[in-house]
Amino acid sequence: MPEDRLTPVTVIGLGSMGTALAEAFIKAGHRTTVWNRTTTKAAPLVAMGAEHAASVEDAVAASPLVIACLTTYDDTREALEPATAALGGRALVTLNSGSPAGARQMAAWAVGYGARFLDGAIKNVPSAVGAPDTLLYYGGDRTVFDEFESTLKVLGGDTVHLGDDADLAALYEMAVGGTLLPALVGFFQGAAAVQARGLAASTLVPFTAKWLEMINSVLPIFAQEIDSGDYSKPMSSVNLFVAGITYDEELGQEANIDVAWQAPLHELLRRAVAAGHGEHSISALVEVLKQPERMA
């Protein structure tokens, strides 16, 4: 597409992710306006061809599509407050952390000032922005997504609209993100354990990657069990995981590492057994998570 037909874009917030977003738009030929409270962060982007707005109001007024990439919804509203008069009729896309409730509040605020609102999430690191397989998903005004889909795909080729509810991206972000910290802490525990034997943490990487591939392969099966409510044909039962609790504790003692972070997980397993799920699939834990008050 000729450069003069590409959608002008404004990027608000120039942290590591915001900078990566702006760089992707610049490299794709979009007229890109940037703004950040710390003005020095704009200098490298200006050197690449971006326009640095003197104020956030000027930044919003410069483009029909405004991408806000700050830390939280509160931060986004605070940054945009001086520019509310310029929001009317513009597409505002937020790419920040927060809860579904926060996304709904953000949507109400933006629409209240006449903006067309779309909330999104970037499911990768800044260095992956712009790659064909980088996933971004959005919830909110479908007309915004349809109008600017080709522009949004500059940020990642795997670009998905989840639905018209403004909180869907935040919902999926938190639902998917719940796997991140436990998986990382599990790897860190393993790293501490092998280092206690004088081995390098790097020796774990190929085996952990293979293990994660296995987990990926069984997720559809677990999802089907959860959706159907039938946990009677387990690949791995709750009781099998309960039997491993002793081994977790022994590893902590042998390697002199703190495995206390696993205690709530062990308690969840025991609650599942008490609820009659011992011989059921490990995916039956979702029933305990949905009704914790009944498992007390």
Ligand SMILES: NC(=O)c1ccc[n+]([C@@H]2O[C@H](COP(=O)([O-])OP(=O)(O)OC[C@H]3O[C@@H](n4cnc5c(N)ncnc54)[C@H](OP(=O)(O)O)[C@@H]3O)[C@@H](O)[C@H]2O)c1
Second form
Amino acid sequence: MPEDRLTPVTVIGLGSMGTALAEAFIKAGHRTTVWNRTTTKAAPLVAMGAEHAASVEDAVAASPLVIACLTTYDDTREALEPATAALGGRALVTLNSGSPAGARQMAAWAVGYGARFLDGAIKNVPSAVGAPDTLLYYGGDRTVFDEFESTLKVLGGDTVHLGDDADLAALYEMAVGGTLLPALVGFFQGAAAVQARGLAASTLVPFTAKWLEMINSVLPIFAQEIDSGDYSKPMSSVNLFVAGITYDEELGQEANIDVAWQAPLHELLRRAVAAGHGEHSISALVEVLKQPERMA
Ligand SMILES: NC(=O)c1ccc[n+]([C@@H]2O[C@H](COP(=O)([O-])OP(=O)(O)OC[C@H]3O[C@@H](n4cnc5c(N)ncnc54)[C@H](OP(=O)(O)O)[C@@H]3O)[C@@H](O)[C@H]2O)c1
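Based on the form predicted alone presented above, generate the structure block for the form predicted together with the named molecule.
The complete assembly is shown below, putting the previous chain first.
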């Protein structure tokens, strides 16, 4: 039974994540209106107590706070197009992945129809929605965040407003997410290497976990070096990493693993040496990654 004192919420987009968001609001006692292009996905939520809007316009009109969780910003605009007349004065929050440019475009579109706009990112999987330590961050209209903070915290206790720029969540989402694929592929390479010796990938897990803790612990040191631009007191130098290149290649041959995905990383190390960073901290790779200013 919804509680009258709690903010009514609309959730648009009932994929894996949108369904988890709607469930969290229903369980917390919010009157929750849902809409999805494929209408059958609303049924389990209706069984839990959600109201199913007959149209996307009805869904937007049902609540002061509208949360859209579709695949992309383009999909969100396409789905909301029939509901633009209802957006005026409402708080629209998007919770999809995308680029900062996509978030800015989305914000301009929403504000153009009179909506108050916030863009967020969920830094976890659907099953973690609603947990006290689940992280969500937002960028955009601070008044929306302040007004609805307690409602947004239903989705995760670690809820942060990054600033008034609507592209900040997308920026941090991508900046943080950049670690994911290289870290995972590194783990998969390690798993293939131990399997090649007849050992289970699971034997690697405690050691890789400890390794990731070590990486976690040195990030503030690297960030300090990058922010100050002083790479002269290396904990681990670029040259040290260059020395390891041959080990990767030898392991690849011995374990019959394709280590070609590492070639661009090795190339980056060599470019750093060529640029005079050999004796500098490995964090000096940031300087190699930065492109020279494009000419106007
Ligand atoms: N799942 C995760 O682990 C996770 C974690 C963090 C962030 N996210 C982000 O959350 C967002 C949603 O992810 P998801 O896992 O829920 O994806 P999903 O299960 O594939 O669901 C996608 C949703 O978007 C809707 N949709 C897509 N294009 C549409 C269009 N043109 N018009 C109307 N509706 C459209 C789909 O409607 P139909 O049902 O009609 O197809 C569905 O409701 C993504 O941006 C994702 O990156 C997901």
